[in-house]
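The chain that follows stands alone, in the form predicted on its own, written as structure tokens.
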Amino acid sequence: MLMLPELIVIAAGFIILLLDLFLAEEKKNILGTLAFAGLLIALGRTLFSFGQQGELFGGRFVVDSVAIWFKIIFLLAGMTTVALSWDRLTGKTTDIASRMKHRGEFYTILLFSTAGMMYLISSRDLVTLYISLELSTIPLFVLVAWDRDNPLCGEAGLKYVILGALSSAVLLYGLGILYGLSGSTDLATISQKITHSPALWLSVAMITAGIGFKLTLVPFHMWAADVYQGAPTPVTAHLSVASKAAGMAFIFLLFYRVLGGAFQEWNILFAVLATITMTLGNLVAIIQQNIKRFMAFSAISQAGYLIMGFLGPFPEGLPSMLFYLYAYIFTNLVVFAVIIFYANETGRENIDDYRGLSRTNPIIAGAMMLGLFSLAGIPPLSGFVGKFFLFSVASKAGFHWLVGVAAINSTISLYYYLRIVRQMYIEPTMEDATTLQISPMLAGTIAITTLGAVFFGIIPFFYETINQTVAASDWWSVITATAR
């Protein structure tokens, strides 16, 4: 069954939001097995459904490679998020203000968002599309503000809810021009009927805006930094990865399969907003004290690597952003279970309060390590791999300013990477530190992680079976179908 995927998480996440009615507080830790075995179930029958194509509702709902491979990405972002956040759902955390409260509802909203996703990749339909959306944005709203005790959290919550809906209302004012000039909320047909006309520039503008909030292009992302500290750091992990996922999986569905056919004549718009978005995030970042608003500057800054993938269009587009996302997700959370680890047992969260961290904890300090150096594009981890792939694509399409931007860009972050790694191997320990205990769940996650940061990069093969798997779908073609 083509949907199974999306009714499993579904199913998941009603049986925990009844369970957590019924069952004593001693006994609500097998909601978050359960929340982590719908998501492995899930993943377990999308992974089965390689090389199995079809469609739903009259095509509205349709699978193929290109979506099987975002819906991974979601599942893994999903599942690892519960395993992020185990230890403060649980109460095993020495700092008790990291502590978070409502396990059921939390994981139930966490499948519910996840679930959102998935449907967004396999929309062929303006509504359809755009409800999957709000589906996956809704529920990360109230994620984010989840420690009502808290005001910094509170004060995120407001920020995002706010800036959210103005992002989703000026989407949906793009969306509502596309259907205006195709008459039609059909994906395909819309690409077949619309003209080049300013309307159809406004309405491009307009989408780019709005997906621009998740994706946090500059100038969207005045969010990030707010919301990315006061939230509850494993939802931080979440939208760092999931949401950005997500913001790609819909700007591929409408510039690729939709406007696929015209790139040529506003790609020259993405490499404005890569070379922007990476250089703000980059120079913005190194003057950052707080870890997560760190974080949240790095994130900004592999966003404009990401979009020079839809430089173009090129066959090598998607597969080369589809395999940074892939070593993004993995490098992201190496780092963001370690802020995880160390915040759960001393609540801190500045980069200096990580002096000496190599000498208390040696391997989850190389973990960090690897991570940050990934992010940064060190080969031969899986960051430098990607992008180079995305270098490429640029390259390709003529523009070799914007790589070399992007070769000067990441050269600045290695500056602020370091300053991590120096806290931790070279500046004097803490007076109070020792050495801390990790739990066996996140302990796992950071072992996991790492190696997906150090395997993508080191093996080559991965990258070859997007490429095959990618070019068997129609992607392809309906850009070359639609190119006017």
Given for the second form:
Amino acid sequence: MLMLPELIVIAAGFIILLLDLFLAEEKKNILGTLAFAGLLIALGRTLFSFGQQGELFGGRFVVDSVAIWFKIIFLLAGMTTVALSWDRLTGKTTDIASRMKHRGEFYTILLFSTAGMMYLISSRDLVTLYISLELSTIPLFVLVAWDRDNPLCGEAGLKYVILGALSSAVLLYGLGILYGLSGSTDLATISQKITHSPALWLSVAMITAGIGFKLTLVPFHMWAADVYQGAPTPVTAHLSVASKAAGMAFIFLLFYRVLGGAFQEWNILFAVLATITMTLGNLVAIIQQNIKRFMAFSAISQAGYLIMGFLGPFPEGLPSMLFYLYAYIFTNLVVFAVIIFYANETGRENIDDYRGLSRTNPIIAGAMMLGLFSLAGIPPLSGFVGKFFLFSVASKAGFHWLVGVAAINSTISLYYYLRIVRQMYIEPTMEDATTLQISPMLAGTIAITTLGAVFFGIIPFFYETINQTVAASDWWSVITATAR
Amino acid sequence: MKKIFLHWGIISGITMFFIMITSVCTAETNLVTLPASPGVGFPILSLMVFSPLLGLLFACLLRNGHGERSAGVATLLSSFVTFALGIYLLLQFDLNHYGFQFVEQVPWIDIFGIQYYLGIDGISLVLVLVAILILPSALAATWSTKEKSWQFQVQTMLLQIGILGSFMALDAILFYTFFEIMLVPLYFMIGIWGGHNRIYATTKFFIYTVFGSLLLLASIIYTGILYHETFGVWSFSIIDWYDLPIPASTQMWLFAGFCLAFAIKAPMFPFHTWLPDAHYEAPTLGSVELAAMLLKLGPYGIIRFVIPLFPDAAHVYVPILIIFGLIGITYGGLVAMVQQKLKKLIAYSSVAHMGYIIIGVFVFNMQGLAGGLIQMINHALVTGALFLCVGMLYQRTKTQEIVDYGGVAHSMPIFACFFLFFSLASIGLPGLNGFVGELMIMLGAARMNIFYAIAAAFGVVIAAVYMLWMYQRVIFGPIKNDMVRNLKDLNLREQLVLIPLAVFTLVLGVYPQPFFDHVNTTLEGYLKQFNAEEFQQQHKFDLAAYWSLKQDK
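Can you swap the form predicted on its own for the form predicted together with the partner chain?
Expanding to the full complex; the earlier chain stays at the top.
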């Protein structure tokens, strides 16, 4: 029963694949409902399994509270992506160019990718870990290149697949060295056997590079801007949250469970990566004109804040990262939902095109503003609370300079997030602007994600729930047991 | 419709005035019957902080169909509710109790020991009272301007929540939250309803302030972690932090982090450049709130956080900060002298006034601190009133240029009276409140080093020059053009707004004792807390001793 959520997702994927063959085009709306329902049932099952722990296949597949928190993220991201792509796939958008075809395949591939991510966080073996990472990544290559008539989209897909393959190869080399050093593919055994050696350093460097690709850490971020811009916007939204969370899951497993107590020595690596990631992401975001490219660099800088939680390591680190991840996916999805809404209705994707949105659609502009302010870390929104936790971890680890750098970077980020707010609220309305109609699916998504973005920060017990449940997992005892 | 607002103005002015006067007079007699533990049976501070939500809600609900006036009525009404609660607070305040009163404590993020923790002492009390007096005045004064759309009213109410919350918060993270909440409405106020160059001004204001406050956040986190390492429990409560021994070397950094944020907010001399732009571009209400309340958070933060937490570092930094304050006084005054625009002139006069307050706060004695505090109140009342006056003028003429005016006294005699009154108060004419504050600050400064007081005294002369010269150019002389000739004098509403401010200016100047009664106990306890007297002795420059030493040689 432990694997039930994954099995439900995969089953839903196969059912959609089969039904897609037999259903007439006008009846295909049911596919989207099915995909959403599958993810929702899996989510319900996952939520229901809180407090359960167990393993399958001789400890190769483990469910614990950390895994459950990550799975909820993946499932929420999947559901939101289904909701965000609904209008485009059903052809209800005013802007014809933004419509997408082949919805059966779209949902199937999305569900497979989600299942891969869910397997990833439960794996305790190098082979299953790598395979589930590929299961989550390869479908994304397809999704990015979905709109095959659009040259930008094709270019994005090509870039993503080439760089993705490269990073996968590098990662695999790193894992291979790890296997060579320990003679085992089991994470627990490896953590017992590894000793300090140049080969270990090489392996860590390669793993970091491979995962840095998924997490968009600088200098492995090169693909992000083009891919985010070229991909269909719902896919971009999915990439920016789910793919990033998967990278976090992978890096969590390898660094905490395998390298464990020896982790302190990589503190400086993460501090430097965090510094350059957030600085470069922020500085380049200032000059962007296309809002999707802009969000790419914003996502890069957010990844820089996110990995600050690895410093230490402290028992607060993982809950802080998880909290920030939740805050981040909700706020980021608010922004993407508004971007998709605006592109659906007008086909416009430039920052200047948002002129006067607050006067034509005040509520949507308000939601967008809340999302942007939360990303910038204005209290009491959830982004601020998340940043507070992460800064605390970094400060506790003794990296006060990093907290200073992060504070300065937050100021810079505020400048460019304010650019959009300024366009919406201060600049005059466009000549041909009228009040835009919003579809119920997008309205619901915006409402729910906005509520999440606002209330996670104000309601205190969410972080405490994470903290308490995560403490039930053995992740911290693994680190302290192998500390040397 | 005009009648409605007229009645509003009358009722508001009269009630505010009487309630305030009676409360100040009766505060002492009430003392006897007060219970031993300060506080009332209900969470009055939370009610006060969030009472503007009432106005916000109604402004949103009434936005359609009823015209924009009803939103204005809603916000004005809710600001009266806040005001009434404030008066009740004043009546219940225990003058002899050192420490925080009406404390409300609820865990917020329990794992990190972050609490929803409100409470006030004498210092916060007077600032809160000014905040609740200024807002209805500003709302009533800007009643018939274009800035009264419901969106604007919503921003006003949010701003008030942030201001009140910051003055009451006793938890560093809660303080930071309110401190930041304030920025957003002000960003929109300047950005949407501001002048020609508003986007530049609002962005500069926002970035500048947030830069300071993020360093503040980093410093707060560091202090919190230090507390955790020392005592083994998490706490972000300021009162707990006062017991925290911090190594002197660490204090230097933390002092810099905290002080920079508050110096930008104040603004202290080298960090003041955002202020004139923001003031000039802001709509009248924004300017008033900015000058009267937001700037006060700088000195307030220094009093509340910086000095008690990092006394050793303050020791080292004090001479530099006082020098900056002195430069601020002189520089602000000199730059104000050459300004061509009314609002910019008053903005630079703010820089000079804040210099006095900084000096008062950092001389570490009763006179200086009490003077700094009363000067904060004075500056709020007087500069707020001056911005209101300029706003009233601007609303009629749509020009800020001093050269466009001349001979306004002929067409607007009542206005000229009020304007003169507040200009003189700003200069520090004896008998008006500015004099009391500046005198006490100079007394305090003289106790530390006589040269500080002498240098500060020059600021008064400069203030007289720029204020009177401006006044002369605008108000006196022959009528310059048709625009001035056709000006209408202040109507009843505008007079009723200015009268309470003028009365307080006068009362505080002639008989400031009620004010000192309210803050004395707090300040005495405050100064004892970090051995201020001893501290001051070390920095003292004794002129007589110095002089006799020289003669001996």
